[in-house]
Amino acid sequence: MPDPDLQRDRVYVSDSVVTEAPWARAVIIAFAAIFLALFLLLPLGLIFREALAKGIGAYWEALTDPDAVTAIQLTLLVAAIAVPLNLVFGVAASWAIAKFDFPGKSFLITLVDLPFSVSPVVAGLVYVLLFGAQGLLGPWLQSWNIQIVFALPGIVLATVFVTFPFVARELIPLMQEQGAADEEAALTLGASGLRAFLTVTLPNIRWALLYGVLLCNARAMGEFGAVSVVSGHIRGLTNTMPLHVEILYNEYNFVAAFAVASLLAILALVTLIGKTFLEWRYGEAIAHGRR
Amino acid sequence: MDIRVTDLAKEFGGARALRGVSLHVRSGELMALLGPSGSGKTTLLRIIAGLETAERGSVFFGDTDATRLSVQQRHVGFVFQHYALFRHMTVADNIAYGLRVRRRSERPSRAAISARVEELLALMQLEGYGGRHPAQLSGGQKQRVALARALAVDPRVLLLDEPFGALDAKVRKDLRAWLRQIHAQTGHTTVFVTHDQDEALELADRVAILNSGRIEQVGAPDEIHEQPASAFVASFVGDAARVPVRVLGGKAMFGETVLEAPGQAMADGAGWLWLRPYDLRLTGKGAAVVAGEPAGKLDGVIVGVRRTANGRRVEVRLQDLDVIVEADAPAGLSCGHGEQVSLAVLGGRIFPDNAK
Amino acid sequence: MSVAAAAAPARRPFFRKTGALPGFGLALGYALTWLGLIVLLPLAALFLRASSAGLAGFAATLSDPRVQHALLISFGVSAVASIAASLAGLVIAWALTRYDFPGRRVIDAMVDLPFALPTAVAGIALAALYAPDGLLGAPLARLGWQVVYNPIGIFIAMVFIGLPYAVRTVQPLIAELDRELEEAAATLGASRLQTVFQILAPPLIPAALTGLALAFARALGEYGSVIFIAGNLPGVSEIAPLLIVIKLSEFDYTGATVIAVIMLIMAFLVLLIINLIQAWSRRRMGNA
């Protein structure tokens, strides 16, 4: 149970007559609401308006359509596949970077980091020129007859690579904060490594660990550079939701296109609501709520 | 059980922690390691306990080499400098963890557990508060969850890294008093590490000072404060000034003045004279020698004048030179700033000038 | 996100090597071979694609008008968009922190969704917003602005993928800002303004530098909330990653890997920019 003196809102309201005067923060304010709210809510707003725009029963039949229900199938499978691999991999870095030293170690940091800088498309692009027909290992992979590229496990890799340092990167800061004591104490009483891990550190951790799932998922779910690249658009077969609504806005097809893209919304949008309940509620657990 | 400790040795990093510290506790003893920060008392409490490895050097438990044992197997109770309590469990819950992480055969029933733990609550005080987390305990409430929850396995040795060190000037010496009700009742052999003197020579039966990975000196408190072993100790415990002396014949000399009272045997050559202020008797310049007092004296003058609790602590600066020692004023004496004054030496420690 | 490494205080831990707490070469070795097979084997095989091309390769390339005018919109447009995502930045960081107005939460909760928001979706939302028929493009093309098809295109996606990154880096550092700073300014007969930017501003430039350098390089990669309101006009609104797409479907790969290695590069850069920002940062000020 948190401390509430620990959940106090960090916004500093003072009374302190050192500030701007009223009319200058009135404009700041009105500033960044108006900026705000054309850029971000107006476009928010017009998914919904577009995908409802010939009435609920074509929004539905939009959502129904096969082609579509095969693409949020897909999605979900790509997801499901990607996160626990980031999740597994994310504990485990943090693990080592936070709980132990070795040369090296603010490098590796970089090198975790390393997929946030690289372009999406240029994500996709190593893959193909991994494993695609041209690719290097493209003959290997024939003549045993695996296809990676244009098919599932190319989009789950691209998918991984872009969602790569999520979970890490919300639990390196945390456990290093943390320290080892906990786990230490849990050892001097007779725990097992596996024991202490799961009965001290995972509690200790699971509220950035969710939040890190949260965040990695929405990306994974709404990745479209990476995953075009090394989908090969096989309608139906390799297309994700993201790249269906391409294809249907290409098509000319908005409705349709606003419709599957209303349902990646509803995703941002539940994503944002848990990332800000959780910096809410368990601010002290997990590092971004720290700041 | 006691503790016997051979010839430790550790590195972190090129860094030497320990160089060939052996150490023995006897049982049922409360040993205090004591010393500057970077001594390496923390990294030999580790040892002890397991977390840490040793480079060279062998730990025993009793008969038991436990040199080789996994921290668990050891069956230490630890308490961490910042108490390190599972933030999501209760009170309850972390007392009783020791006791429920135990293979089945070996875990005690469940109203076994909740018994213990009640007993324990009791004996520190903290009836009722089995049921709250970590974050709702003040910081002494926490330490003694910390400490019940190590007790709670019946360790055969009891470990404390800086127990006080996080806690404020009051609660500490409540806890102090209270730490030593405790160690009397369960009678652990029990090791603590400090960089508080005051704690360490209040509290502990023998203390171990530290310094740059080596023991300079073991003893009950009287021993350590009175009959220092090396300079470091002298510096280290206890409020000391040095004065350059010289030895000829088993005599110190300061400049022309002959001290005859600090009486160790040294051989003759440079060496320094520790005068705690307990060494030194003010009186006014010129004054008659008391009968049964050293003739030598040190002539001075006031600079300084501090009005304690329990009188007045003068600070002298020595003539001709550039040391100041300290000294407590008899009721009565002027002790105006600026004036004159003697000091006739009762005491002291000489170390060679090649030592520290 | 980067966003938090770029804000995390570097503390360090209380830990020591060599201790008891098992599992060290299991995470290491595995957190390194998974690191090794997804990210730096598939970013090997580019360079080694590259080195292959050579440098007659990277010539043949690096000299159609079409890709120079690709990098150059690229690289052009993502540094006027991240300067001005910034500016906005600091001041809705600032409104978000330093007052209370009705609906500030939820405002500064929406501050990420351009982070959450599928790069597709926000791309055909913007195109049709702001499309000659859109609901903010018709009246502007009655002004006689046209911005979809064109560079200000490219320029409107830009800045709202760019802006989470530079308003987050910035506000924990606003709300870090000691009142007593400007207090004292104040009793020393420093104006507001002389305050702000004299004692409040100096110590936020680190973080807002970086936050610049992130959304650069957030904008420099982006591919699909762009597409969309681009247009990609051959040599007036294509963008490189675009270029990269249309020369893979050719069966280009020397052209596409070409443009990669020089954006990946560029990457690189701004990793390495960020890092000395904070290095110099945390030398002079004590934070990152």
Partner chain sequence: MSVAAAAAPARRPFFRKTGALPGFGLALGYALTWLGLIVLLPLAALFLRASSAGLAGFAATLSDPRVQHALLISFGVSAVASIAASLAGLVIAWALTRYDFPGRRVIDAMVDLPFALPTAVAGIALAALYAPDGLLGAPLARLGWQVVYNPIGIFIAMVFIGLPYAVRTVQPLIAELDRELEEAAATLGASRLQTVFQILAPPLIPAALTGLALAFARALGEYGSVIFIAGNLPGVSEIAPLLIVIKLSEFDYTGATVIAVIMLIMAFLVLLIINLIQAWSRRRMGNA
Given for the second form:
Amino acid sequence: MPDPDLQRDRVYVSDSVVTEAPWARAVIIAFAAIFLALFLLLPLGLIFREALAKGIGAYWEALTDPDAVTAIQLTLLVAAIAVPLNLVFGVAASWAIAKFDFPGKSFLITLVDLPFSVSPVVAGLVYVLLFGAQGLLGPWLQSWNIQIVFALPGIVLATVFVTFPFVARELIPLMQEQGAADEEAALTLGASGLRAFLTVTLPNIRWALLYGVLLCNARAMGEFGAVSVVSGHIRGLTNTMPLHVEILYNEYNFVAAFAVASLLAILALVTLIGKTFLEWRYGEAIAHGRR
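Switching forms now, from the form predicted in complex with the partner chain to the form predicted on its own, please provide the structure.
FYI, this one's just the chain on its own, none of its partners or other molecules.
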């Protein structure tokens, strides 16, 4: 018959390994709460405090300043162009990588991950070297009166480059796990390729796709490095919201700088709320997409 004392020791050892002691849980939770308070909530609170330091009137005046309005409009316009482009690219790249085998597949996967390993400043510099006045294609573009760098097209190109992995990287693992059996069944039943995609593939990836779009949009609106290089910092013309914040701060116009920064923070919070909702409501489907 087993020794009762030995059995109790085994249970104790097993419990101590699987579950933490109450004091350990309290320490971990306290550490996480302090970390969030110091590095997230405190800076966020300081942004809004500084933005409202001179009252609502000064805050509103900073946001309705013509240069600020232009920066806000440009940021939203760039995101409205870059995000749909990355959505189309992400779905197409994911479809090709997950559903087919072809020469250069590994190279395509490497290209998808390239913006994660290249500095945004370097990416912006590459566009300047390609499309700038003294760049490789600069003289030809000037002969046709086409402006890429220091204009909207350059900002969009830089934003697309730094954000295009977000959609693809959410979809590729999910579509690889799902395989092509459902699409093949739809094609066997007489559906066209487009109909199979719209009725079979798209519903299976919709939540991971939306999750990737949210992340892509957040990065597009907050991008600084690449856009800073290609924009030329032309006030009232090519400054996005992050660049406008930098200019205002360098001019010691702190209230206006933090006012615009608070708007960026609000947009980030909206994105965070949307991301949290998706993880809560469709966490299992999204988790499959991130494996």
